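Just one chain follows, in the form predicted alone, and it is written as structure tokens.
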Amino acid sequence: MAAVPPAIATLPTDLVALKPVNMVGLDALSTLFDITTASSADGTDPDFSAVADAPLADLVDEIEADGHGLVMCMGKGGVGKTTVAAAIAVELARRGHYVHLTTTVPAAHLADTLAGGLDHLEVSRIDPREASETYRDRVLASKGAGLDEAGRATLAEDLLSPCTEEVAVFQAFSKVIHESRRKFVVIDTAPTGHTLLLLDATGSYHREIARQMGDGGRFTTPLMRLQDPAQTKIVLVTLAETTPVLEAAGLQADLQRAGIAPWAWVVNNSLAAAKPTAPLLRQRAVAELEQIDTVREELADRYAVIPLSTSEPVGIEGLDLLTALHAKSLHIPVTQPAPR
């Protein structure tokens, strides 16, 4: 708060406490305004033993044990995707695994979260403007070749078009795919809905390919390789929120639909795996509980739980903790709320 730009903190602001229930449904939106509210969890004493023990590490054991091969982070926006395709990646590094860690998030922040370098980890970034000027490059160079300088024209007026982009980008897609066969391949994929964009054009370039080499040919798209459990293991990363589980199992619902299936769940940021001794805290990590159940007993075949920790897990030492060690009690004393 005390980094707000100076334009900005000129601006009427209100501080809105926060509340120890989330804020869905009628009754809980009333009492968003209400200043009384935040102190109303004094007294209480909720019960965590249903927050089943469930730490990153043993995913990454599961993971491990294929020697090779694509993990796919995905979700929407703020759920910590970034963070846990970096842990990932990080202790499959320390194990002395040869990983590719890239992102497909267009505002990408890998290099923040890592802040540092370590032996067996190649980061990248997969760049829609980079990526899109090397195809209309190679293009230029291979097709235009041959082309006067009229047909020249023409073709690089025609790379100019928005669907450039989106063939370029399922390229560099493709590539660190097929880097997967030798190698772990860690993808923090960017938010549901350019995700689905993508594994949209790998769905049209595997229909594409089937239908020239027709029903006896052999061959592998990447499609084929998202669709193997034995390839590729999709981690839906989520809070145990009411919004980020709901859209999370949308996401599930479309990847299946595609013949893809999720391999495991992460919630992040878990108040609730905390185990805090604030009694507002307390009450907040009461309403995860149905949510994690929801996780655990409906939609996830494996899952992991994440604790929410006192300070940002970044940097190579952060990322460590979120697969050496488990939860931490939050002692955070609850304060009066902020006038408005």
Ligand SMILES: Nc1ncnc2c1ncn2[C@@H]1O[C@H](COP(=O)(O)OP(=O)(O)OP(=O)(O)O)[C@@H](O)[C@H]1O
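Remember, it's a predicted structure, so these values are computed and weren't measured experimentally. C-alpha atoms forming the largest set that superposes within 1.5 Å between two forms make up the rigid core. Positions refer to the first chain, counted from 1. What changes on going to the form predicted in complex with the named molecule:
With the core held fixed between these two forms, A28 has its Cα displaced by at least 2 Å. With the core held fixed, V16 shows a CA shift of 2 Å or greater between these two forms.
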Given for the second form:
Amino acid sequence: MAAVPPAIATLPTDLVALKPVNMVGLDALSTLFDITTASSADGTDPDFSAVADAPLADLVDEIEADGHGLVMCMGKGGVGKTTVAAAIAVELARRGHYVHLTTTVPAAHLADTLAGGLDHLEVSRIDPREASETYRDRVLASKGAGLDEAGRATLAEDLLSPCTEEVAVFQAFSKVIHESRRKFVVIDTAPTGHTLLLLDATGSYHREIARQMGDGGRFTTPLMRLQDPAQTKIVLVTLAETTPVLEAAGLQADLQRAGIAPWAWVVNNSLAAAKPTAPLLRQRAVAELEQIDTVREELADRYAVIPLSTSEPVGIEGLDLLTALHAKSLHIPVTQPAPR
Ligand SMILES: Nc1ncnc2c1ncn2[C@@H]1O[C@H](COP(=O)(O)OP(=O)(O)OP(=O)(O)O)[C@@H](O)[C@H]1O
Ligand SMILES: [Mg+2]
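For comparison with the form predicted alone, please write out the form predicted in complex with the named molecule.
In what comes next, the whole complex appears, and the chain from above leads the way.
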């Protein structure tokens, strides 16, 4: 607020306080400009203990049990996909497993989130421009080799089309999916729309291969790996608020139409799980309980709740804390040979 540019600071300004309830519905909306205070003595003492009993570490236990596999964190913008992906990867690496943490976000800040390295943990990113260049070079070297100069020029021009980037990113994505046969691969995805496009490319490729191979052919496409619960665990990240939960449910329905069933939900930034004492925060925390119930009872096969943290959960230690907040035991790392 102190850094507001002068041109904006001179405009008339209204400050709207954080309300104890979500601004959904006519009753709530009609109070937006009222001055409200949270009542500290409403007589009830909400019980947040059930919420705090769904730690991320429990999900990591289940992921770990398979010894390898693909974990994909999905969800709308800003809900904590990168944070949750990094926390899962760090915990698996801490337990002595080889983990590849990668992102399909064009302007990724995975490095900022991790702020350091860890044994057994490889971090990369699928960069659309880099992937396109590699792909172009490869096609020019293979297909271009047999062409005359004019043919190569035409091919080079073809490869500048936007389709090239889509194909290139898809190929890089397929490669990390393939890797998850032998180790853990955790993917931090871009917000919903972008990810659905990538899955669409995966679906088109699958249909094309299926058409070429016919009924008798034996093949495994990346889509089939994503659809196989033994290989892929999709983690939907959301906040415990009406709109984010609805949007995550929409994403789940989209995925199900593509034959992909999300494995777990993670409710991030939960006030209820943070067990606040201030009246305003307690009242907001109570509002979360209904959303968390909906996730648990109607939407998710399994779920975890991560408390809102007082400081940004960045750095290996910050991420550790996020996972370990309710962890029941300490895990002693086991050293394994590197998978080929
Ligand atoms: N449980 C938490 N408590 C406090 N801060 C959190 C928590 N989880 C995430 N954050 C912070 O919230 C911000 C958004 O998180 P993150 O970058 O993981 O979201 P995202 O879903 O990956 O966002 P985008 O869609 O932009 O990629 C970050 O600054 C992160 O440190
Ligand atoms: Mg992110």
